[in-house]
Amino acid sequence: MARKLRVLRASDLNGTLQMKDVLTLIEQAFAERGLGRTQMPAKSYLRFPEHEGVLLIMPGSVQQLEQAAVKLINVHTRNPAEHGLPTLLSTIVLISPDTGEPLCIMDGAYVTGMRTGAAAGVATKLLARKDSRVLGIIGAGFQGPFQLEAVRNVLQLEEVLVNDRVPEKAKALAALATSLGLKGRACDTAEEVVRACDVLTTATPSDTPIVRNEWVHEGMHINCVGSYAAGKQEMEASILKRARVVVDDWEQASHAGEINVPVSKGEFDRSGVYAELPEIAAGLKSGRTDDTTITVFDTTGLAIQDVVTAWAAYRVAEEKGLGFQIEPLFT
């Protein structure tokens, strides 16, 4: 019998999931990927240069969980000024693996925020020093609170340092950290954040390096979250040569992640990558092995992260009757 299609708006989804649960799901998804039990074709791109836009298509499935989904992401830089719309629009369609029916259409912003934060959280758990107490965040936009929430769930944080080119955003995120019982401080410069933190998260759309090599000290862990397209780069390539570099997926990272610019210039190649995070999550390679190594996690976001997170949100929505249902599209 055909099942009705649930529709979930952004307002239906906010707060449906707990970060600690998403961290477990994402680590499980990475492990499944490492063991070869997922399907995740490469991201496809449709470009609309006349509109300064791009569409990313991200399909994925996790066989062990009987879950599949496709995420559509539009990045249109003219939207706020010309159309009154967000720059980034995201839609996720859940597909039933057994029948092929679409089960749910949902806004993808909340799921993307949660799974991106959780990916950095899992990387921090596996790669950062266990005694890390100070988190630094450069870029206090939409992703900032998710990064804070994820990392504070895997480390015994004491202090959070924040820098953003918009000082009010840095102050707001620092205030959030304070409200969570941490010492939150907005910093005037990125250098101040980098030099003083144990774990650094960069979450900006910069195409010019913000983090300088001379600021980075031994034993640091760095989550590079902001780079999502060719030409994006948040830190100097020389840092990569000092570090143990872990990516979520080599193909994606080499074309769109933090390493994409050094790769395109011939300054970095696959031999410089220690592992993909799914290999570490699956126990196929070790994570941090000493207190002096600099570790870098380059994440571009995997479709399987969206799959497990969106299905978890869908199950909550089904249980609580969130959103609304429509008749099957094919009837």
Ligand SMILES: NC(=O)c1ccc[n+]([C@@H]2O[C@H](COP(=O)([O-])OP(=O)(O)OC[C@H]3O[C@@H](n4cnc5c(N)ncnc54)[C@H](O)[C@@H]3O)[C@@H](O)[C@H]2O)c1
Second form
Amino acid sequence: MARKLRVLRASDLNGTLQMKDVLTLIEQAFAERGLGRTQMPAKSYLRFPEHEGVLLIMPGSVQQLEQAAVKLINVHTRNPAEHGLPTLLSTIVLISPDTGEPLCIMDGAYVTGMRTGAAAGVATKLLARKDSRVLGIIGAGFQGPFQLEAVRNVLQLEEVLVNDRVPEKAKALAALATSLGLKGRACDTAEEVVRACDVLTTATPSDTPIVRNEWVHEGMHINCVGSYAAGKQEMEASILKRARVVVDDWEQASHAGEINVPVSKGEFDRSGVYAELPEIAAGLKSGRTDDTTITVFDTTGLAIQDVVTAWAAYRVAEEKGLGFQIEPLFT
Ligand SMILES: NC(=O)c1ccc[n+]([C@@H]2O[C@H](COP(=O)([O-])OP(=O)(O)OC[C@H]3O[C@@H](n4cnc5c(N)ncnc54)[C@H](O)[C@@H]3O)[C@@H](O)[C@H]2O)c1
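After the form predicted on its own, can we look at the form predicted together with this ligand?
Everything in the complex follows now, all chains and molecules, and the chain you saw is the first one.
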């Protein structure tokens, strides 16, 4: 029998999931990918140059879980000035693999924040030193609180250092850390953060390296979250040469991740990548093996992360009657 379509706005979704549960889901999804039991065709792009816009289409499914979804993300740079809309909008459509029915359409921001945080959290769990106590975050925008929450769940953090080119944003994220019982501190420079932290997360849209090689010390773990498109780069390429580099997916990372610029210049290639994180999650390769190696996780965001996180939010919404339902579209 046809099922109704649930509609979930951003306001319906906030707070539906616990980060510790999403960490488990994302680690499982990565393991499924490592074992070859997911589908994730390459992202496709529709470009609207006359509107300075691009639409990104991300389909994915996890066979074992009987879950599929398609995420649509648009980046329209003129939106705020000309239309009073955010630059970035995202929408996720959940598909039932058995019938192909769309079951839910939801705003994608909350799911993206949770799954992006959780990917860095899983990487931190598998790659960072267990005795890491200080988290550094460069870029305290929308992703910042999710990054903090994820890493806080996998390490016994004591201190969180934050830098943002907008000092108020750094202060707000540091204050959030303090409200969680940690020592939160806003730093004036990225250097101060990098030199003092055990685990670093970069989450800026920068296309000029912010993190300098000379600031990075032995035993550090770095989550490179911000690079999402060709030309983006948050740290000096020389750091990659010193590090054990793990990507979420070679194809995506080499075109759009932290490694994309060095790859395009011929300064880095696949032989410099130790593993894809799904291989480590599946137990096919080991994570951290000593206290001195610098580890780098380059994440571009996999569609399967959206699939499992969006389905989890949908299940909560079904149980609690969140959002609203409409009759099936095809009736
Ligand atoms: N890897 C993934 O899966 C994934 C998922 C979502 C977003 N992202 C990317 O992560 C980045 C951050 O996303 P967001 O939603 O938080 O964006 P945002 O615009 O809300 O925040 C970005 C923050 O970075 C700060 N910033 C910019 N340049 C800086 C610099 N040189 N030094 C210090 N701070 C700087 C800005 O002031 C802002 O606070 C974006 O590039 C986004 O595309 C990646």
